[in-house]
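A lone chain, given as structure tokens: the form predicted alone.
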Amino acid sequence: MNQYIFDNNSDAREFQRLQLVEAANDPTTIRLLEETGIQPGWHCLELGTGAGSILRWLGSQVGPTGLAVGVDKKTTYLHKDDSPHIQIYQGSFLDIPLDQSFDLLHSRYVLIHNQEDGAILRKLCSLLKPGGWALFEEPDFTSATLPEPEQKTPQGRVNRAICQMFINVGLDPAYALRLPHKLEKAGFHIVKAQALMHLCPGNAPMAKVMAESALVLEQEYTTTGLCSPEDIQAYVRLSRDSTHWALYHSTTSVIARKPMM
């Protein structure tokens, strides 16, 4: 597996960050895991846990005759919990040995960082009953070059740079333009697809997460060639005005099922 951009932040930072995508994200999440149908007893799998709070709802919604598991490469953010009905495991998810099958899988911007996300989504699949649901969520940057195709502003330019960025490493700044098809080849049915465009004033829950972002990886960003010290500082204030209004990225969201056998 790769390394993930944000192995390099500080511990206290990075469980910052996590708990404003949650913030960002969240109402989003559970508004659609709603839509599947989630009953007591269910046993669902969360892989990429962050912080924490969707595999605690999750906990909550099965209660203790279901089963919510988490999988992470880190868990160090994740509250302890001694529920026997939420178990958590640390580790690359395609070594982890998981002999449970599950009615409901989840994971969010997590395939966007992996360059083994085939490999990922066939063991996800695997895991999953037949008949049973997932809910996947993953970005598109390059969404939020479009207002901008010049670069004439800090903002586009560090666009540009996040972009950049992640084509440096290996992967897919508009993985989420590809997600409904990497499912399909995984085995899995898609039953809903739609996009979400963060279209934001400064200082809501995702222009946070955005410049904190930039603040954890200038570095990252100025080394592109594509953004400077100096449009980081600009697209950080900016993010924090709220009189200024800004597309930061999209996310698409697929729910799907694995067909009956």
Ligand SMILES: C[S@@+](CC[C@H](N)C(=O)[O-])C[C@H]1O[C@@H](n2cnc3c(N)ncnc32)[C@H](O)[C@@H]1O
The other form holds:
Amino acid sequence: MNQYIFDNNSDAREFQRLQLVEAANDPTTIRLLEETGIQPGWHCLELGTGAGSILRWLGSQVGPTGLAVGVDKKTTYLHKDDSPHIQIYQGSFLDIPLDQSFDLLHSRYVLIHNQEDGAILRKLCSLLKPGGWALFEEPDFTSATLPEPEQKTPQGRVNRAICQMFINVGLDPAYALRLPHKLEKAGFHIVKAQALMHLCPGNAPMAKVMAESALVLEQEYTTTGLCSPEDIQAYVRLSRDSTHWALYHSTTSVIARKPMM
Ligand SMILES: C[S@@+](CC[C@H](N)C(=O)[O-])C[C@H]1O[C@@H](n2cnc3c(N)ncnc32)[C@H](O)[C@@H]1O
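Given the form predicted alone, state the structure of the form predicted together with this ligand.
Below is the entire complex, every chain and molecule, led by the chain shown above.
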């Protein structure tokens, strides 16, 4: 099992960063989850619950007759209330024994961080009921390098460094581009795939996520040799400038089902 790149972030900063991730993505995620026809009584599993907004939303949709199970390596940011239909497991997914089967799975920005993604996908598929639904959402950081292939600006160099950082730890910065094929290999049937380019002005939630990530991962970015601390300062400044538009990355979302047989 590989280390998660934000493992060394302080709890307070990581909680704030995860909440920015939610602000940037939840409206799209919820629209797509609604397309599955989620209803009271369903049993749902979320892998990589982060700060928990989608787990709470799943719990609110399935109600007390349903079940929303969240799994994360670190559950510090989840405030467990008294709802017995929301269950939380802390640990690495492949190590957690789960004996329920589920109507719906969700996972966002998790597989890209795992070298064992194939085994994770196979386990997720085995936990899904025949005909059950899944929504997977993963990023492609190489998209951000497309407008500026020669990397002549600080943002261009930082975007390139982000990609290299993933490669250096044996992960794939273009994970999203491989996602549909990986899902099919694990046994899922693809219902729909869409990609969203995060082209935003500074201070938009996604620009804030990427600025905060750059501050936390400054050393990891600069040790790629592709950007300098000054490039990171300029990147963060532009990410906070609401007159400056930039492409931060893209997210591919795939709705899939487990075949009936
Ligand atoms: C980038 S965060 C995304 C959080 C949340 N899904 C969201 O989009 O708001 C990735 C989360 O997945 C968790 N994670 C990554 N790999 C995991 C694994 N193998 N098992 C359990 N949790 C994992 C991390 O601890 C982290 O909370």
